[in-house]
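As a starting point, one isolated chain is supplied in structure tokens, in the form predicted alone.
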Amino acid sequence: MRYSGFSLIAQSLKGHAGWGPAWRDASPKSTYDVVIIGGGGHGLATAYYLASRYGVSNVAVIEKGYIGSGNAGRNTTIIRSNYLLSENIPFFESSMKLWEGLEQELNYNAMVSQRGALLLCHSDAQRDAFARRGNAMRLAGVDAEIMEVEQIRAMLPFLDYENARFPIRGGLMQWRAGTARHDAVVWGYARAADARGVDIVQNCEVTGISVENGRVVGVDTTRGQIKAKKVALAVAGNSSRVAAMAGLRLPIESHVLQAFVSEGLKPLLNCVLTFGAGHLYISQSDKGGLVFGGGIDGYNSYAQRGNLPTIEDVMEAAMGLWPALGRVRVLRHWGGIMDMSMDGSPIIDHTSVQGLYINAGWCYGGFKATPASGMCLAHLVAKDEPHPVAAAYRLDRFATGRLIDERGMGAQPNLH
């Protein structure tokens, strides 16, 4: 069924008894052309673009739990393309353009809200750095605007502009940035992929990757062995563990990243806001809750939970930017497992095992990259050549020294 206002009215007259499942809960077949490990946004987007753009529909998406139960459901839902380096700008801008047409393409309300993303600066040096980033964006055809303090004060009067340590000096705004509903993105891609013949297999954990004579031939799962001509990994923070099943060692560390949501408030914040003097990013959801997060916990872990020192650090940054937040209650918080690459930029490439492909190393940027990541991995799997906007995301760049160091941190994943 195609969703529309007319179908909604028709179903309401029937007591909404005519809605069918949005996708099938498929059982795995013995053989597929492509098996995608990971039923989050990236894996489902890859399956959808394989079927819709490249005509490869004999595809299975395998998820050890339910779809969207990993990082896709554990993030702060921000979408943007305000990057500096020439390797990253084309990729994230292509993702931004896909976001802008996603709901029409999928026929699903992903609640894409282009409310803008404002990066605050707190010193003259930081303002210069943001001006440089904005100029790089505009030269690449991406929207960017340097905002003065007076403009920001008129839009967000409740911030602490005269903070003795962190006075607000201005900011860099990308008006096309914003947020999307994370679970709706997963469901929309799942529904669209299923409609094109893709099997979505939930509660099916991969226990091994079968390799013969240097080529992948299938995967072992808790629901039996599945043969495949090609296998793609899109498992975020579990990339190292799953790749190790094929004898691969990745330049990735797994870290916990916590996020938080407050009680519902009346509309206050009409954009995504980033604190430049500490790691804090905050937006307001459609339900009124303030959704915010900070830096990773800084230690290697596969646990989807965090610790109190990081919570304290995030709250200190929030209070330093917006003192009135001290009166707001935090309802809940959660943790996701970040696959932190050694240069802070992602990997979309072949591996040394023929027929095995990898999508990993997203650090903080996995959700915003969902559409372009799926498109580029689908292109790579279907054509065995990198998509032009992801050509720099090679796995061997860590051996050759061609790093994409967006924040200048070098090989310190805990700082990205």
Given for the second form:
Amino acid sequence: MRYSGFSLIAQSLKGHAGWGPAWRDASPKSTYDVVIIGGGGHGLATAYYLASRYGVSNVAVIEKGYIGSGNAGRNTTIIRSNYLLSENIPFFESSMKLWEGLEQELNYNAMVSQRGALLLCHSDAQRDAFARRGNAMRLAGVDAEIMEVEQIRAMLPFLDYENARFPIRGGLMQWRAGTARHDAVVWGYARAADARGVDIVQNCEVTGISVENGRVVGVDTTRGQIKAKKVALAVAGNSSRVAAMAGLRLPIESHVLQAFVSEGLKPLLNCVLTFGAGHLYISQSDKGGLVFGGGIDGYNSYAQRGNLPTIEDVMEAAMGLWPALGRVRVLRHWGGIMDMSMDGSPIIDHTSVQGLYINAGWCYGGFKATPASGMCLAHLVAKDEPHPVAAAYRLDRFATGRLIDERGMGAQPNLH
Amino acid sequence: MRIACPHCGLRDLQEFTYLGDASPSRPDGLAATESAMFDYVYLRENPRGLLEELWFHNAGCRAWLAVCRDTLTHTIQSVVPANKRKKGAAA
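Condition change, the form predicted alone to the form predicted together with the partner chain:
To see the whole picture, the full complex is given below, headed by that same chain.
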């Protein structure tokens, strides 16, 4: 069924009894051309673009839980392309462009809201660094604007501009950035992929990857063996574990990242805001809750829950930036498991096993990349060569020294 | 999470700094092959379960500690000074 104003009116006249499921809950067939492991945003986007752009529709997406139950449902929903390095800008900008046309393409309301993302700076040096980043973005055709304190004060009068330690000196705004509804992104891709013949298999955990003579031949799952000509991994958070099933070791550590949402408030914050003196990003959801997060806890974890020192750190940053937040109560908080790569940038590449492709290492920047990640992995799987905007995201770049270290932290994943 | 420092007793997580997997050992810089150096710098154990790792007690005794911890439950099985570490304690 195509969703439209007319379909809504027609259904409302019939008491909304006629809405069918948006996708089939498929049982696995014995053989597919492509099996994608991981039913999050990236896996489902890959399946959708394989079917819609590359004509490969004999595809299964297999997911150990329900779709969107991992990091796709645990992020802070921010989309942006304000990167510095020439390897990253084209990729994240292609993602931004796909976000801009996503709802029309999928015929699904993903609540993409280009409300702007403002990075605040707190010193002259940081302002210089942001000017450099803004210039790099504009050279690559991405919108960026240095905002003066007065402009920001007019827009966001409630921030602590004269903070003794971290006064606000200006900011770098990307107006095209914003937020999207994370669950709707998953559901939209699932529905559109399903409509093109992709099987979405839930509650189906991969227990092994079968390799014969250096070539992948299928996967073992809790719902039986599935043969496949090609297998693609989109299991960020658990990439090391799944890749180990094919005998691979990855330059990745798994870390827990916590996020928070406050009680619902009246409209207060009209953009995505980032504190430059600590690690804090905050936006207001359409329901009114302030959605915010900070850095990772900093130790290896698969627990999907974190510890109190990180929570205290995030709250301190929030109070330092916006003192009135002290009166707001936190409603929920949660944790997700991040693939922290050794240079802070992702991997979309072949592996040493023929027919096995990997999409991993998203650190905590995976949500905004969902459309481009799906497009690039689909391109790689279908054509066996990297998509031009993701050509730098090679698995062997660590061995060859071609690192993409946006933060300049070196091989210490908990600092990226 | 609290860590039972062998010198200071049970102390809060905030007193410690994390390095990570304790297993990599630096190859001889003059003799090492490129691939051995790559292994040392970039490849770490990343299990869902017991992991031997190095923590620094920077707000305490400033000793390096070898901690055997479950990455799924955050339960700590053993803590010893790093120089007393027996390799393979997590296995």
